[in-house]
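This document opens with one chain alone, in structure tokens, the form predicted on its own.
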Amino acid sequence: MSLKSQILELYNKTEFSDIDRKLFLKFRNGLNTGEIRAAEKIEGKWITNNWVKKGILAGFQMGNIVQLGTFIDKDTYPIQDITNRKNVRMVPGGSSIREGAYIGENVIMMPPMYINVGAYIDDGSMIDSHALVGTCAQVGKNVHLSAASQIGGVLEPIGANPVIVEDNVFIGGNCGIYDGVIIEQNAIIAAGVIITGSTPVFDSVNNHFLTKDNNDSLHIPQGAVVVPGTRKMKSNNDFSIYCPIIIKYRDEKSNIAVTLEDALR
């Protein structure tokens, strides 16, 4: 029987035995090497995957809540240890990262910051203070998530798409990405920038609002700059609303703006 198989047969239990718990031991380290994931690319689109998500909630079923160092905690999903994973640089000052969660290799973490449950980060990014990256969310590589950034997480319903950022993305400080929402490689995402899946979104450059795809999620085009904005209601002109406008698409100017200094790394 496929691991997948036996996730979603475990999800369905309600008493658990030690096989089970070494089951889900096997699971949560595919997580944690980032073999298993809540959602992958396939054939240029995103696909969640539901038993993932199935296989985390019965994680949290099964476990008892015990005291783990200073907190206290579901005993299957402790602190991650990350002292052997390959140039990654955890800053002390109260970060956490959650067991389930895969770091690539060369991440950078600066206190305080947290990793839940199932977040995929992948080589080369960094994960700025007081930022969170969420239940399931993926981050590609080399993305800047900036301070007190917000990468929203789900795990239920099962159904709904984590939050997605693809490689190369810059997101300013203080944004929050919410509800599914896709940032499609080498987009910049300006300070204060708040997007949720039914946020409408403006694409100045070609005059037209954004739409959802045919899975329910909002893309935030590739190499779109998006800064905050506001437009008018329809129903009183005397006041505006908040709507995010795509000002232009990366250029020169944009690359050397958002350039990682080498000697951070």
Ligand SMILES: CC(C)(COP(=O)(O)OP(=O)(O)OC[C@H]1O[C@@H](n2cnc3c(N)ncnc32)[C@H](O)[C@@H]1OP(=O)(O)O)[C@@H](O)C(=O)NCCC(=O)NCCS
Given for the second form:
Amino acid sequence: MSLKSQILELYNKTEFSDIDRKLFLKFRNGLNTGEIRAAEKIEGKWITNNWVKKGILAGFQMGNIVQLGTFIDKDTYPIQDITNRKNVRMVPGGSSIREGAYIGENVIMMPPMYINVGAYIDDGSMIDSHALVGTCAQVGKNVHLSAASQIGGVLEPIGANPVIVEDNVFIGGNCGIYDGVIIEQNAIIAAGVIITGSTPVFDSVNNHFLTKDNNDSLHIPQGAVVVPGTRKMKSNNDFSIYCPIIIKYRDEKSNIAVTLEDALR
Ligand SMILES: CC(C)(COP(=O)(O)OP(=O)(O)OC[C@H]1O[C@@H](n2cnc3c(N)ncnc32)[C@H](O)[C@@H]1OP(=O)(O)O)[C@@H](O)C(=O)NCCC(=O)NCCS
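Now the other one: the form predicted together with the named molecule, given that the block above is the form predicted on its own.
Zooming out: every chain and molecule, the one shown earlier first.
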């Protein structure tokens, strides 16, 4: 039986044997190595692997609450040991990566930050202080998650898509990206922009509001530079309401504005 079928069976259980626990550890190790992903791009389209989310939930279900150093949590999700990861640094100071998250090569994490189960951080990305990478969120290569940026997690409902941040995206300080929003490659999200699945985002270059795709995901297009803005409220013109605006598409000036300090890498 495939690992997927075994995990789907595991998800429906209420009592767990040692064999079940071994199966879960195999699954969790697949998340650690990046071989198993909560979402992946197949033929240019992001697919959410619901069986993976079910496997993660089964881990919570079977876990026993134990003392983990100074913390108390489910024994199925201790803090991950990253000693053998290639050229990965985690600066001391209150950060943690939960078991079941993938960390690629040359990733830098600044304290305090937190990476939850099912998250996938690809090579060369920087996760700055106070950043959160929520459950199952997918972060591409050379992404910069600036200080205090929040990448929302989506474990339940099972069918909901996780947040996806593609390669070379820059997320500014204090941003919040939630509800299965997909930030396509090379986009720049200016400091303080909040985007949920139902936030109307206006593309001022092409003069239209962005709409969700067939999969119910809102995409911020490749190379878009999104800044915080406002629009008139539909129901009462005396008021304005928050509205992120694509002010332009990435140009040389934007590249300079988000150039990362090589000395840190
Ligand atoms: C978006 C950003 C990268 C600027 O990009 P840029 O390509 O240099 O942008 P420009 O200066 O060419 O500005 C283009 C337009 O966007 C507006 N704009 C730029 N940044 C803006 C912001 N943060 N908020 C609102 N409007 C902004 C400019 O006023 C300009 O509009 P206008 O022509 O109508 O006046 C920058 O504002 C930003 O957010 N940097 C991230 C800072 C950060 O979070 N650092 C992390 C530290 S840990």
